[in-house]
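Only one chain comes next, encoded as structure tokens, the form predicted alone.
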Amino acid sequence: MDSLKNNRKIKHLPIVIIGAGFGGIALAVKLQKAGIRDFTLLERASEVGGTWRDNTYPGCACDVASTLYSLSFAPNPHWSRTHGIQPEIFEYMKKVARDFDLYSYVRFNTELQKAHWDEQNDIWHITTNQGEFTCDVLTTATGPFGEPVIPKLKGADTFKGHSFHTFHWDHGYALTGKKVAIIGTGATSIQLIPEIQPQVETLKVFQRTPSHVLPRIDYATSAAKRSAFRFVPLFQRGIRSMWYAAYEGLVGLPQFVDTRFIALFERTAKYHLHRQIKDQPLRDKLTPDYRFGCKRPVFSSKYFPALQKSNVDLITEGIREIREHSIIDTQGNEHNVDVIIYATGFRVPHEIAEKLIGHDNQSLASLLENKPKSYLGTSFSGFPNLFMMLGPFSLAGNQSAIFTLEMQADYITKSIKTMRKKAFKNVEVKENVMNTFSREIEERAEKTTWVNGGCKSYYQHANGGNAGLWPNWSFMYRWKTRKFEENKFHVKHNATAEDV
């Protein structure tokens, strides 16, 4: 390895940001406005936008108010609801790189097939479908939600219709007089079945566990509203900060302070279900038997009337088997369908970590294979100069992923000031630090829902604790990733070699 320093074939590129999401665009930006220009984006699309880019299945939107799930630094007036929907998220991500000038930073078409620490040379030696790099600080900002899962059902090869997952939906094949069966019923499905439900001939629905679902409070932003939020940009710094304060708070109480307040959030889902499902039998099989918060709460105000039109069956046996052209549920009762959708989410955590190769050749995959470790969810033992965006114990369960997002990108632009100004060569958390911290987090986790609601989710490993969540205010995030400890990492002078 000592002739990569020396090999001109690989280009050596000071700081690499994998992906252009939003977490990638912050960071960026976070990285001019500190002055630190040398920066590159590896993006494995031609695109900027990440999730946002790629989800485009009808009905796609999301969950946090607009003026929220936006980058505080580039406030839109333009939203047209009050939760961004795909196409305007999409729009609003690519308008934030071409006014930061972040398309001149950005390597499209560029995806890490691996990356390994060099310790003879302390760089990062990245290996990716468009050559080689090296890098001295490498940060993941591919999010979690970039691997879809499909189940492995018997038959499924065999099956001669047409299927897809919602994360690659083909806009090429037309729905309409089609016999659809969705398989899964989480966020996806539940945007998705009221956008198509009209099209088809028949939709047959496949539930293995219902979800909580709350009224979606979703309107369109008034002309005036959106001329004073133009106008009086301290108007829509108020409004975000509202939406702030209401998600932090209504969520936050039951979760970190009183779990009894989530009884609130299970009758006004109750309510609901009772309101818009007026047939037992169905509003029977659509009653979570779990806690609030166990699983992703959903928001819609039309899943619901969706699934008691003529055309919709909803179906909770399991699969037994797909054959060529249906599927055969548990009970032995087979449905006919031309085409299959799968609504089955992600794989979590993402397949970056079976790419990132730290000392003694581990794998960050192989470190947090019993359970989720981190510190502060960005940093790890054993892998010096890696940050990662969204990493385990650092998405607040109650708050947008945007702020969070800025919180990280925020830290780890000290963190590369600090190594700058100090002339440190690479920093690594210490192992006693990073077991410190999540322990700290599982044993705070252990009385949520999360993780006492019972029932299995992406929120829980395999052994049933915190999969990766804050379980605190985002506040506290804030505080905790306000500057860069020194301290608490192992530091590597440019001349000699030292602890701090």
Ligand code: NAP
Given for the second form:
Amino acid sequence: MDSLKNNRKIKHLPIVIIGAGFGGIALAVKLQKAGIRDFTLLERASEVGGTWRDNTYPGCACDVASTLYSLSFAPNPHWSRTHGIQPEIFEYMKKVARDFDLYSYVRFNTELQKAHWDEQNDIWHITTNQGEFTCDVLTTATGPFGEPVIPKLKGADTFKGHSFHTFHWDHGYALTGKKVAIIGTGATSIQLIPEIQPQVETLKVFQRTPSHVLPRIDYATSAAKRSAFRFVPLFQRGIRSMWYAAYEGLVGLPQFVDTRFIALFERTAKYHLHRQIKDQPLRDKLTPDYRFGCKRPVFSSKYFPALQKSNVDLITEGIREIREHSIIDTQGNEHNVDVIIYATGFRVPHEIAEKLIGHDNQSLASLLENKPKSYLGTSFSGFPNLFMMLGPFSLAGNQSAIFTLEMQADYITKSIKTMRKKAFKNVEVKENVMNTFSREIEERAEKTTWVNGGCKSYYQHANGGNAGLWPNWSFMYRWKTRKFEENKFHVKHNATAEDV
Ligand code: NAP
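Switch from the form predicted alone to the form predicted in complex with the ligand and give that structure.
Time for the whole complex; same chain goes first.
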């Protein structure tokens, strides 16, 4: 019976996309181009932009070159630098949303609370803070870095100063002249430290594990080059292809062909450290004891110089407790601070999986925790008509995430087109297909530094295997997602076919 779908109180939205970041924008445009316009984006914030809207900490920028870290259908000749900075990327995303008239498709301030598959009616039933909806096809495009983590440190609730996570940067709080502690030394922290060091009275950097740091190759784009990008789009496309080939070859080779190539990166990072830091004890503290790439490498030419300024201390002892105005390290040293900045990363995999309930009341989180499974990082057995963007085993660790998102947007669009053309009411990947794909990925990833590089990171699941990266060339992912293979899915038919 169609009572739920036809229930006037509950609005039916044929295609729902959760999130209006790069993934949601890419999918929306691809659907439009395919002539599919009955989609709705549900966005928890009041603006598009995802992670580039939310992360506004000083120094926030992208490590992938802008010509490649942009949508292929929306080249931007105006990038001011080789690597885009957060305000510029955010502006670019808003412009793409305007240019493709996406704002009219977004319901802002609408946060998904729960979505469950309604077996009786073959639809998704969605609960949000703005009410309930139903939909035929549900796609999540929420990305992995939407839920910041603040570690539970002893005494943290007794701290009388100010504290916040980098994801919730407090622009109303001036750091000038303050005694600042920053916890964590990942990609965020390494961008942030050189920016705030000159303003603060003291900066205590609490490092648990040092990162492999490579020099950052970043230049202002000359006016002549920008003009060339504008008037000769093929030129910019050529540069984009060069960056693609560089990431694919340089970074892919050690991962997928021979891990001995990693030594090249390790030597470069070591050379960078030795060139910028002359003090041996400090060098020792900053020298990683795991293979390059096991944790996400970082890029900065300003981090090591900032660490050596007279107002900065690198503290490698752990944190024992936090008191009203200080942090006590495991050696018992007391560090007086006015503000604690948590650069402690995100919960990966993200919380959206807990909100998705498929067959037999099973939450997607139960499939993703411990040892994740997926088919192509987009489909899950037990979850009909659900597509996930950047789900487990889809993100190429060596390539622009936007490249992967576009491939997935193409794949999901083709899937929906096939569903409509062939009158498939629902499609659900076969369990054996998902298991075989996941096993192959897990086996292939065993050779990569992501799982055998001698560290602990979010690249690994609870049992130490590959948590979510695509361990192959990115063009192989394009090949795998070139068409919707219906023989890999359980298919339920509608009465009549619809045109698309
Ligand atoms: P992250 O890479 O997860 O780093 C978190 C840092 O906090 C690590 O140094 C971690 O130490 C430390 N930490 C966590 N819990 C701790 C605790 N209880 N005590 C002490 N230290 C603790 O997070 P992130 O730097 O925010 O970056 C997240 C991701 O966002 C990156 O991997 C990247 O993909 C993306 N990102 C990209 C860019 C860019 O393109 N430039 C910039 C920023 C972020 P351990 O290593 O010991 O766990």
